[in-house]
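Form predicted on its own, single chain, as structure tokens, below.
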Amino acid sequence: MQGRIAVRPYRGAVMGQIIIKRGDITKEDVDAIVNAANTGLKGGGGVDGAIHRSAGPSVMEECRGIGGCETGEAVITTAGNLLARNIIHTPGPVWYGGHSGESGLLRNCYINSFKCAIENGSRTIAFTAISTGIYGFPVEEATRIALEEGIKHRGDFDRIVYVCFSARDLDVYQKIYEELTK
């Protein structure tokens, strides 16, 4: 089932909401996305291919221009046709069992999507989860990291969207937020 699932309603611009639901991030009506990009700023499969296919050729054309983004470090764009203002290219760690710092550059992720969104004067921004498709992390660590720095970043920010692909995903997001926020 498609659509939203706030884990507290959404009634317009509420300072430091946090809402987790199921859907497409290429459909979202914010500030600036997050993707889950590649190195090398190239496209590619999953998120990172759907977001690149539905802005259109002139985010690739801005990517190339930057040349590339080291793994927990961020870059913006413009968004090119899709409703967000920017689009904020962020690549995720390949998952190695834990031990090669996978949980600092995934936590780098978030906090530098964050401070890249503030600098550029987003006050809602969405995500997707970042590095648990083909790169392997494991899902309830990584969720446990997004929602932890969401919840430190949601005085920054109007409105911070979750968008889950799955309805497995989703429920993690749900359980999670719903430990950290007892």
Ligand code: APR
The other form holds:
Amino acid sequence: MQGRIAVRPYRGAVMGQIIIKRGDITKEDVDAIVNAANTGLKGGGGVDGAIHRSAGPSVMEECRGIGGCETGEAVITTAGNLLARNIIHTPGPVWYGGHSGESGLLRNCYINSFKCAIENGSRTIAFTAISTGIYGFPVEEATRIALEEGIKHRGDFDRIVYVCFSARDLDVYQKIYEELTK
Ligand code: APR
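Can you return the structure of this protein in the form predicted in complex with adenosine-5-diphosphoribose (APR) rather than the form predicted on its own?
Shown next: the complete complex, the earlier chain at its head.
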């Protein structure tokens, strides 16, 4: 495992941990990983491509069957060859400068992913930094939204993991987590 890990227990040692780590989300052993998808659920580059490559073709077949997903909504599939049980696919917003409802749409990604996970009995969930790659959403603002929703939902899960791809993202997540919980 790379990077540092921040673990904050919440109301006891097991329930409601928020874990911030550097790593590869395709390797996470959780009930559900959340994929930064596109509205066509057609796969692509970035983390979406990495997840589909590791999961294998059955997941793409399921995505084809679902047909698509609106920005900010979330759909669930099995996880093929991954350790995770399910993949929740949520298309984040493309960043157009911040005046096109991007923040609300990104918040919906987290809210609807958590809702989808709860409905499907997930107790552990891992997120990537939705919209902050190809879609260009500023990392600090996206991280604040991601962590605010995680803090709100921590009582519903045993473990919420934020998997950062870069050392810089890890620093931002840790800094904003400290700010939000001090
Ligand atoms: N493994 C893990 N994380 C990755 C990888 C990877 N191989 N590649 C990128 N990431 C990280 C990025 O560093 C960023 O923190 O995933 C986060 C989200 O970036 P993107 O994957 O670019 O997702 P997004 O900005 O939401 O753009 C979505 O990209 O792949 C396409 O089909 C996807 O069209 C959609 C768009």
